[in-house]
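Shown here is one chain on its own, the form predicted on its own, set out as structure tokens.
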Amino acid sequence: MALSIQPYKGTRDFYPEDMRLRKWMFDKWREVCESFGYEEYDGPVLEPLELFTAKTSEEIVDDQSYSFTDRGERKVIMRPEMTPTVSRMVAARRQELAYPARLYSIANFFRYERPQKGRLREFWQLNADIFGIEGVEADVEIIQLADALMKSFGSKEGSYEIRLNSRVLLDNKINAAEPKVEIDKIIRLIDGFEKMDELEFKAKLTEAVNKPNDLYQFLMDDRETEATKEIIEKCASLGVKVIPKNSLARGFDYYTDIVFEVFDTNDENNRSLFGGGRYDGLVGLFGVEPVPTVGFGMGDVTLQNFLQTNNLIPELKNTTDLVLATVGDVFTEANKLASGLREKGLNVSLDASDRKLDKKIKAADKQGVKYVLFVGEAELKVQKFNLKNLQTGIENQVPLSKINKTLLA
């Protein structure tokens, strides 16, 4: 029986030209980040099971993990998300770290969930935290960072949203409500308020609390309550805008206070697109003194639908400059020949194999490579190459020492 040809269910095959996407989405993510002052880490793929059990989302951990117990018996886990790992990094290196720690990761996670638009078992995403700033300058910093990333892809006004609300004042108003069941469960069911619909979500309500028509109205009015306001009125002064959303709840058991989530209002693909918030305790489960933190994650699925939506990839070529190609026995001078332009600052691709001219030429073009040029015996005896623009198909005879200013024009 033959092979199959699919990768695996959830996950994806990165062909030249996806790549090109991706490395174009990685490099705004390192350029923004870095331009705020953050610095890059990265972490193991494989953890202990009990670093996600600790505080992660029960359903990610139960329903959701690639989970297994290793030749050793441990029990491990494929990385989910990297709240943790960064957590259990800082505390290893508490004492050491310059504070406030400002760091950023680009890594693979995976989730075992139904793949959709938007979700996948396999996905990339940015990682952003602040460690050691209490104060709302770190939630509006990193505010101020998630919307500046947005900006960087040519995000027009209006376009997304940035939703705020506050986990310390929805616990309260949970528990004004007199819940049947533990908070988090209530957490986890107004977390999936967007998906539901209206009569659905208040028989789910009132299963989960006594009084649920008041925790419906608070949830429902969307408007600056203490803890928000301080946030949403300095994000203002730096010209980011933030709405009060009452039901924003954040999935995570982790999060003590301001959660934040950036929605995409498209028609075409409403849902968040990344999100995060206040997490002060979670370095102190590694037995030293807590951390303020502060951060979110944002994934390159939901990025990626956002951009092609709003029609804002633009096109990514081939970063080869040149395709050099053989006419004739001429394999070890054409090799010098490519190296030496490489040394000047050009990518060149060298074809030396045994096919045919217009063979080459038209790889080249299917490529996506501007230019061709031909190397034969008499080229190189008098060092003039035939230089093909394959976008205009005209063919110019260029001295070797013209060949680099001439592309690079």
Second form
Number of protein chains: 2
Amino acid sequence: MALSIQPYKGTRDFYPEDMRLRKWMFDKWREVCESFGYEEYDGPVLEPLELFTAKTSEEIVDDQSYSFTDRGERKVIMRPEMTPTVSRMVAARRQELAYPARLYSIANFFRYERPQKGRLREFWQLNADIFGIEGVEADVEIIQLADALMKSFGSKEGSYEIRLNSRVLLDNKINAAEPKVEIDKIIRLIDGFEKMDELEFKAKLTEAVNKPNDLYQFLMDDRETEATKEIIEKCASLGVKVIPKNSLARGFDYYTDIVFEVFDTNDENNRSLFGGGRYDGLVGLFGVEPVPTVGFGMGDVTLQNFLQTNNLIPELKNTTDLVLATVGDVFTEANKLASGLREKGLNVSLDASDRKLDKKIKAADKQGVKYVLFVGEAELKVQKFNLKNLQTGIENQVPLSKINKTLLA
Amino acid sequence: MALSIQPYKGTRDFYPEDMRLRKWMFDKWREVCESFGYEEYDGPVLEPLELFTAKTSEEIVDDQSYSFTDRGERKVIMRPEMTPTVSRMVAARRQELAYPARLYSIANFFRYERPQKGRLREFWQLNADIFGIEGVEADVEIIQLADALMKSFGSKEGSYEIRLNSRVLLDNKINAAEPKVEIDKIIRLIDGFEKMDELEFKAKLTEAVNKPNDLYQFLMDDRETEATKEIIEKCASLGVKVIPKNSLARGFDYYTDIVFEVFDTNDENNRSLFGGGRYDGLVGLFGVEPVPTVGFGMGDVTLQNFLQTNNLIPELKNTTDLVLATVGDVFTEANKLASGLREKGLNVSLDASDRKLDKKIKAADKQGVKYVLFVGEAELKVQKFNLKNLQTGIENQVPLSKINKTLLA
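For comparison with the form predicted on its own, provide the form predicted together with another copy of the chain.
Zooming out: every chain and molecule, the one shown earlier first.
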């Protein structure tokens, strides 16, 4: 029986045209993060399971993780998110690192989920974190960075909003509820708030606590609080609009202070694009002095959906500048010609097959290459070659010396 | 109990300085592959197990794979190599792709091995393959590309050699042996030849076949054969030296014709750096017309060892051009200044903490940033700032308008 050509459920094959889009997104991520002084790092795909049972969301580890026992009886997990890994890495060099340490990574993550819009089993995520700053400067900077990322893709004002809350305030409110409830449970309930209608949410809240109205009122009251005021003002002074949102929780158990999210305001796609917050306690779990930390993660699948909906993806070209198509038996000469052009910085592929020229042209065109250069014995003799622009159909004879980046732009 | 700060055995944390090296290697891989007209692709980390049991080396799948059953009872494997995945991807678009299709990827792979020099449980690999060419032009090009990659890192002539063999010839020779032996077993034995001394190898060969001398003589006779002559000559005409090597096998079961490897000639590190070959049959396993294919994989761990031994790794700098250190309470103004410099294309990090200036300078220096700019109220007023070069210790006052890429180079 023939093998299946399908990728594993919930994962993607990236063909060159998909890869161009991915690279374009990742390059922007890199450019913006590095412009803020963030340096790239990476960690392993496999981690000891206990690293994630300690502090990640219970739902992710228990129900959605790819975890298994290795051949040496160690329990391992394919990373479902980056925060525990980067905290481990910072803890391991607690003394050696210089602070503030600004770190970013672009890595793939794995969650066993029912594949659906915006959710896949393997996805990529930008993670950006700043370590070593207790003050709101770090909160402001990380929100500013999130905003700069959105703007770098050409997002229009009003197409997204940035929402801010304090987990301290929210957690206190929940802790004051009667009867005593499991805070994580309520947080997850609140985290799902945007996806429910008000009646459903209120019903669930009523099941959980005795006086749901108090909590409900609090969650609905989107005014600045003492905890969010300074950040909102400082962001405003830097041209970044931030909205207070008392019902914002973010699902992870490790947040200790502010949480924020970037929300898609499009009516047909009302959802959280990405978010983050402050998690001052995580590095301390590794037996070292804690380090104040704030950061966020931005996924490629939701971002790509947003960019598509908002028509923000440009036409992306093949990286190959030129196909060199041979006429007759000139393999070695054509190959040397290609090497010479590569030394000039051109990306040149060689089609030295004995197919007919129109087949070679068709193939180059199908691959999205713009130019074909024809190389036969006669051309090699005079060092002048016919160059065809496949987009316009125009063909010109050009001397070898004139073929360069500018001509082929 | 505190969580462990160690990464999972056989995997690596890439801190910024490790990442700089990795990026430098990957960027060179990309640059050279794209200069030959190869386009980047990627596939999923997880694949159905049967994709790899079909044709990869038995040793890898049975003894070294990370394979497990997912929550939906599917048997999956964390990819131990790329060839089956890219073959699957080409098969899935057999009709739509234009040929020759030149594809490359830079991806991570997983093998449960005893970690040792040059071998880790998670490693990265460049894979480059050309699909759709039956003739030796493809074999020549792929060897030429391997050589160009080695040269792009500054490898000196003679520090490596390129070895070539034909699996057709070798397999015929083994098939002619008495008694009939399992060809895969002998291939694996031959594959380990470089790591044994001659006596040990001969002894093992004697265990396996009746007339070991015939086979041994053949394996030792490193002359060009009909199958390798044309490739060796064509490569020579392009300035690429290739050596015939009858004992070269390469471990994978899918090779159908030529195999080659790049071998480290350093006496203290005599080993195969990487290699590849022709595998015309693999795409056909997916129920489509087969596609002639030749390619190779080049690992990051062995390459890095080679580059280190040969002193080929340059000093790699932090991507941050400038740390902007505040004096006094000028967070918003300094932040706006940083934004302005970023718009000029500079990578600027802001240190707005209330630490003493010498602490801020020390931190910037430790992170490998070359310049610090001091920003206080007085400086903001006159728009002139003191700029300190941390490498020379020299400090100058410069007007804001003069601060650009050239000044900070």
